[in-house]
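Just one chain follows, in the form predicted on its own, and it is written as structure tokens.
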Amino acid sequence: MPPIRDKFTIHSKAVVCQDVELKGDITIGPGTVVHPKATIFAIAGPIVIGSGCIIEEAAIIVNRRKEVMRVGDNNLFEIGCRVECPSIGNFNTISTRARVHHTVRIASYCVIGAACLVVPTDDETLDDYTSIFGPAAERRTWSGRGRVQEADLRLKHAEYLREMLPKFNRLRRGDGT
């Protein structure tokens, strides 16, 4: 196998902390915070990163499949997650120390519940509002209520990060894309 040539393309807008551990061929969209210690490889194919995503601490995002992995926008990766899904939708919360596998493809507005392991055998897409919570993953389907303010949240939570990480980390720079 060749060796993983780095390629990063960072938005100007984006808030790439430096101590970040990037490989591969990444894309970082606007407005994106990626907190200090997270980890993205793109292994076998490149991974796309949306606009106003919040990935976390000891976060790790990976791309073990040949086609691209699409992250949406406004995604949250909270604290020691680690994603291997192909394809994210928008506003989706993957919470503290969850582990959602290759075969899963989420859609927008899920949640997968703190230490949640997502491993299903065969491909999976989760719908819409999917909620996986508890030690056996089990599901729901979230109403949409509060949906407009989960939002507002998500938003004013990136604002604050983009103001407040460069104060106290080095940055890595965008490429002006």
Given for the second form:
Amino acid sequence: MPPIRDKFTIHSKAVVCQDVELKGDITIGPGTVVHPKATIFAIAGPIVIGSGCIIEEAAIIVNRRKEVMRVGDNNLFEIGCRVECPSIGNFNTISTRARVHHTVRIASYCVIGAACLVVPTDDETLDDYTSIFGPAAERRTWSGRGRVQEADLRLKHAEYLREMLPKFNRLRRGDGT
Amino acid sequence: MAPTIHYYCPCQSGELLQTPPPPHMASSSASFHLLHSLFFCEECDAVRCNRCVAVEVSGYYCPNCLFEVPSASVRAEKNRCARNCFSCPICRSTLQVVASDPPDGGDGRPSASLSNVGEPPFFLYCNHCRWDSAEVGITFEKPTGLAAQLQKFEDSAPESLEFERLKEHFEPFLPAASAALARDVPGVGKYNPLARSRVGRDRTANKDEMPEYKSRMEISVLGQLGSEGDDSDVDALRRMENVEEIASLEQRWGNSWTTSLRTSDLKPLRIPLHSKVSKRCPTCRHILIKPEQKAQSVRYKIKLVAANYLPAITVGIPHASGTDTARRPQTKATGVSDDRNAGILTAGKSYPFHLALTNPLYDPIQVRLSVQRMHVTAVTDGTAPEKARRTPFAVSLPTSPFPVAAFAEAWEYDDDDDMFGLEDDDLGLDVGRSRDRDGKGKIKAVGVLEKRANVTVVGGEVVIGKEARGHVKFNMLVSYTYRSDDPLPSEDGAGTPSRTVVKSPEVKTFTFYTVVDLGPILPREEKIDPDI
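Mind sharing the form predicted together with the partner chain? What's above is the form predicted on its own.
Let us now look at the entire complex, which starts with that chain.
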């Protein structure tokens, strides 16, 4: 296996703390906040993260496939989640300790509930507005009511973090090779 | 399965018989409880369990808003919260009142005019599964006072109207609305007996005759509202596409009336109230448990639990029994294999086990253990009856009383008893670190093994017969003596000089039974072990 070459392209407006473990070819868009102790491993293929995402502590984003893993804008990866999907849309929420397998493609406005395991054996795409909850990972479709307020909340969340995190954490600057 | 110990409460046995039933019988499990669920009555000096205490409600509260509901309104509101607390019909978590989205002019750009209160119509929203009440058509004009707004909907439901009509129909025939009926059925008793005189026709007619009742709606129409199992249900089931369309049992059985089967018809329910209870001793009526009045506090004003009076006993079987070398833990993580080996009791071997007693009192106690003899008449497998009557296992425990130190704060204990580092599991194997060794150099298995802080570990041994089956369970009688705090009448001059009054504090003894379950017995394997 070829050695992983680190190539980080972090936008100047993104806030990435120093304690984050980054490996491989990673691109982080403007406005994204990566908390300390997060892990982003682009082992086999590159990872491209959009703008305004919030990646919290102990979140693990791993790409073990050769294709590019594209994460969209304004997603929230809560504490302890593990995500390996090849593509994620916008405004999704992956709650605490959830696990999403590499066979799943997530569209926009989805909610994966806390501690849910989305691990289907076959390839699957979650439609827009899917909500997964409960210990058995039941699904239902969100009607979409309240999405404007949620989107607004997400933006305010990211803005607050961009303001507060640099005051208490060291930031990683520039490209690493 | 880890070994367990349960304590005995004599409430199930008769008045005179205070000994527990044989533990291998299935019905005996009702009398044995874990220590944390038992209470202790100081007046009667007896253990009380949840089955024998007298329970009375001390208050009702809503688990969501923590509002204390006075008991008068509890019945009026049908044991539900009258304020804005609803539970999601899909996932049964609490619903939140949210405003609708403002009309967005652009393509998802946040509009700056999001006001604090939000815009009507308001609806209920579940944060967990993202269900919202607009799917069933329930919306509100104001974010507060939801119960009042919903009341209008509920009152115009066909079931309620039917019920009102039934009450009006039967009202003339009730001689006087009895107080009990008025309490149970809201609405009865409101009617004035003077109103009956208007219905003059009934006085002349026979009291037993009643005009026929005509319902408001046809029964078949009503039947479609609930799941009566008739054609409409069958049609719905035929057209069903996936199983999530049918509401599950957990989602439906909280409703008062039968509702339709479909998930899309489920309505949000008001959150049922919880109650705080206080418990009393059944014989002396002394209060054992009395919670605080405030709903949000979890403490108790009076808390007489058995754990504060009885020594807590935990049972353990040290891993890798000393007599069995063939079952040595493998080289991988010993934590996993220890658990597996610790629970294994094989027929035909003997195992030491540890009992750790923790003293909760502020005085040191002397404990004496004894095994209750019991007759084992039935064994599960139907082998020859002579073998079945032999006792399947023999337990030996230290018979002499041993002390357990008093409870004190952690920093008050001396450091010469090594509190850390010496683990019970090592005592069975490690020769060099054993504390109690007799002259022959063999490690003593039965007897006091260790004393530290207010815990004393004693060891016992169980020898399992070759034909034994089932669980190793035995009743153990624990009796402990302690010096009570009651001050004695001091020796004053009035005492006769010829009688010597020993000025010693009063010594009290308390006895209780426990059942120790060491785990299931595995039948002996066929391969020959060199040790046996």
